[in-house]
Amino acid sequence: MTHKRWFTPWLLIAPAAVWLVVFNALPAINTVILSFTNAKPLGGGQFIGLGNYTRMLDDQQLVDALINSIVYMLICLPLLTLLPLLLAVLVEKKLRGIAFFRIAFYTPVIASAVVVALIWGWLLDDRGLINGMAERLGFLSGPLPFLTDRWLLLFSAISLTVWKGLGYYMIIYMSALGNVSRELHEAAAVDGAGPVRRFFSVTVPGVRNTMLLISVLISVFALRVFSELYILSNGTGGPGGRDMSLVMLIQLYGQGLTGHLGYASALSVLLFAVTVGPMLFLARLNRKES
């Protein structure tokens, strides 16, 4: 006969709890503390109060990074919320050969973000495939500066994010569509509703909670984007460094032996606040609709 002991559950969760405390909670607390100092990598630094936060008010690079991150989120959010749903509706049908399209749409997800960004960089270069074909076909008289113009570089990175994320969110929607009642679709069809009307009246309400989850994931990822912009700009942040994201700016200030860890920590706290904002807004919106 076995006897249950009160500490058995605590022993089971102890490894995960220790991991969270050591690698999540303590670094987060240390980041907040460092944000009130002028710490350097080779020195402890001194307490300077809100000095790092007041410095943000005069940092033009921070303004550009905030604009880039917000634009990134505002464009990625509707595209990666609606397009994967349309793909999921199409590929969930049981047709011959549909598995090929499911695999094709999901393949970009498993590809390395760095490798994909490098390939896109070659395609979008002034002498790359896209500019070369457009000039040969007579659509352009000269190459478009996809990688050297501030906004074209930003939109190129956004298109890369959307292309790579379609398959991932499509799979999430496919699992949600399996829970939408077929009887509702059949009843709507009997009442004369066409495919478009059934999509908006039956499918969308049926996956509303999944859409909220995906919206939160997209918002967080878009505000924390790094690889796409970093690779496409060759680490420079675009012309004049105006295409940097918040994460790139944090890396810029925090790297090297002379890095400003205090200011980089303050930027990290700002990034956390900016990331939490859309999550709270979407949660409140969902609560009102419920």
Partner chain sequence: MARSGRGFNTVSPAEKVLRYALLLVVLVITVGPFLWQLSTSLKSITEDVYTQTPSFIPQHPTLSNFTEVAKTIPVWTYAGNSLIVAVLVVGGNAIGATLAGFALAKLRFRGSKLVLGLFLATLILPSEVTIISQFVIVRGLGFADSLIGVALPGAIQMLNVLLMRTAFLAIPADVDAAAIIDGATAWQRLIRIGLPNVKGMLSVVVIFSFIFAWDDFLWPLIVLTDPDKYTLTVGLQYLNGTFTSNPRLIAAGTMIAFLPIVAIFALLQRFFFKGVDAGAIKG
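Switching forms now, from the form predicted alone to the form predicted in complex with its partner chain, please provide the structure.
Here you get just the chain by itself.
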């Protein structure tokens, strides 16, 4: 025995265990149960079988949301797997002032998505900095409708996500780069391999596992996107509500006194279904590493 009273560990674990049950396990079970009912915030809640799930099949907004998710993922994946690695290589060498640059590159990560989206909303405004500069330099004759066009709005949100994610994945790559063998780098340099060659034949293979981990993280985050689209579209979901994400639909149906908790829960189950694959893969990766 490493402690005198048998209940000591349980006392220490109790607060976290209560949170585990009340705010994780019960809501998870309840989400599944609610998804088979027509529950409303005030009363209601009869069992309606698969009603909410068949309703999904006719939901044009949901189709749009899923298309948005796929586009989001397809663009974010290559950009956020590669760019942060280049950044990590750039800040790896201990140059004078490098600590400042590392912190500066991380700033977009610590800012709230709301703050960042409001800043970009102003930059991408019809009369904002980007349109203004482009018109002045003669690239455009009129402003591009970044925030009011169905696809441009989605691409704006994606660029915002990429921009905000750069520093986050840079940090993860930084700790992985520390494990890439220095000898291998030196040997390659002695053999006459230039920096580009060394990047592809030493650095990239050395961080392959981290790359895998990061691409899974990116996929899951792309499926969970909310704030960027919500703020850039001012809560409307863009023209005709076609720029909604799955989480925006969950919020839309789940909130307020007129909410459809049942349908929102069914959408939540769908969200879980599409994220669980990558998440389990991630869990396996982590276990292997530790």
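All of these numbers come straight from a predicted model, not from anything done at the bench. So that the term is clear: the rigid core is the largest set of C-alpha atoms that superpose within 1.5 Å between two forms. Numbering follows the first chain given and starts at 1.
Taking the rigid core as reference, does the Cα of residue 101 move 2 Å or more between these two forms? Comparing forms between these two forms, the residue 101 CA shifts at least 2 Å.
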